[in-house]
Amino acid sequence: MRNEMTLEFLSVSENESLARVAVAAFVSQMNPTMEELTDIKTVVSEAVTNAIIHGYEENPHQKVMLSCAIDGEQIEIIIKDEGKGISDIEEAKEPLFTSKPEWERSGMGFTIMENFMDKVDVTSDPDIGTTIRMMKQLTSTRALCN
């Protein structure tokens, strides 16, 4: 059976916290073990944190869109944002890369999430936005619900 969930908040740093427990709780009714947890909050916050500060440049005024879907046992996570985009995304990809060397970021964003999931795919146009689609196939998953 299939599930969605939505969520669109605005750019705040606060609001990273809000979108990594929102998925943790959606994905709770596939009874993840702790790491499959952990995995999933820790890409959730990266890719959320990559929009706020990278996308958007800090801007408050903007909006970052999660969707995460359950299809089996698979999830999908999907993280947009209509900022300023990234030129070279292979480049962005590599670790310790970062736009921001002088904010002391440690660059390994991409690197965290490509790790953690079975599949990260990038699309990004520069001035247009970023999407991160994340893909984790649940090894123990004993369903709540059905």
Second form
Amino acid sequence: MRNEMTLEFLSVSENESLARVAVAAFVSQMNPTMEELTDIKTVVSEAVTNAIIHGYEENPHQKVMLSCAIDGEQIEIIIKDEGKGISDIEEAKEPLFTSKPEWERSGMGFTIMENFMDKVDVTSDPDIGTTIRMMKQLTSTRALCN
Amino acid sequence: MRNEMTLEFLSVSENESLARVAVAAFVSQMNPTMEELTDIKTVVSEAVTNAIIHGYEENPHQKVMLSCAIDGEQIEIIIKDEGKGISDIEEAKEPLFTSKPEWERSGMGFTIMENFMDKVDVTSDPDIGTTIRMMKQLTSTRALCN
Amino acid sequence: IGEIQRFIRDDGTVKVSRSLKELNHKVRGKKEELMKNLGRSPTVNELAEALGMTREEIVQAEEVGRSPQSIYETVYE
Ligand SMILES: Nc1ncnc2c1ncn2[C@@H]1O[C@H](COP(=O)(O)OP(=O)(O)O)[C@@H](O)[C@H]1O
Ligand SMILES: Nc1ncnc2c1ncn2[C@@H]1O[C@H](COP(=O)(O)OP(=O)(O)O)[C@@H](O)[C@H]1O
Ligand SMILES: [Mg+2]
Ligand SMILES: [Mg+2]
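Let me have the form predicted in complex with a further copy of the same chain next, following on from the form predicted alone.
What follows is the entire complex, opening with the chain shown before.
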């Protein structure tokens, strides 16, 4: 079964929970394990927080776009902002790299996304914005049900 | 505090739960009572089910749009489809009126929306689609906290 | 079915439907208790605080009773 949804919300931290819950509710129809669901919610949090804090620098009038598509056991999640963008993507992805060390951010957002998902594509241009596309194949449901 | 979100999803019944949960998660930041939250989820279900079943006659390739805005204690929920529309809105709103009696639908969808919300506006044109705009003021939290 | 259950436990891969269902019972119980004590419906924050849960968890737990994946649950139980 294929299904898709798009969620758009203001770039305020209150909406991080909305994004997590919406993706969790949507993906739940695939009957994932608790562990898989927790991983997915974690990467959504990381990417949405990045869009709000780094992309929009907490300007609460901007919009974050999230879309999620499922097809069989495959999940695609796209999180997009039209914020300030990333000039050096390779550097940004490095574990512990953060442009806001004074904020006690961990610098582990991208590392977490890459570890919890099968594939993470980052497209970004300074002053145009950033799009994160993440893919994951659920394996457990297949192993259990077939 | 003002906040807003928009959710768009395919017109399949699996997404009714997504719509309920997204609105509930969003509105929960206003600290409603559990009763108010249940009422809000119920009207979302009714309007989304109508869009899927009546508006799109279960064509799974169409899209339902939902938006929700909160401002202080005020909630606005808009549910929109670009489906077949309603030719006689007054008749459609009558308690027990249903155009699908063979489906054992209750004909109470609009009555429930009007009872649970402060205001329900229906705009609809045949072959253009239907937009339901519902407003509700939370009273309990205010009465409790001030 | 016993085999499947053991596999689920051993593997640490508990289905969402199963663990949320337990939370759903907890939430429902506490909601009724607060309703009696307060003489009105508790607010989301009151319920969250009483359960030591987040609002987010309450929203998710409340929905599980009526979602389609509960079909899986009955299969695994
Ligand atoms: N959406 C974004 N817009 C602009 N910059 C971003 C975005 N996401 C990540 N970055 C940049 O990449 C860096 C690393 O991100 P991350 O690994 O999540 O660590 P952290 O958020 O803790 O800094 C950030 O410090 C920021 O400079
Ligand atoms: N989104 C919609 N698009 C087209 N027709 C609609 C829509 N919503 C409601 N209707 C019409 O209004 C009638 C009454 O709706 P409702 O009160 O929810 O009862 P029910 O859904 O049980 O028929 C429906 O039977 C249908 O004819
Ligand atoms: Mg980060
Ligand atoms: Mg109806």
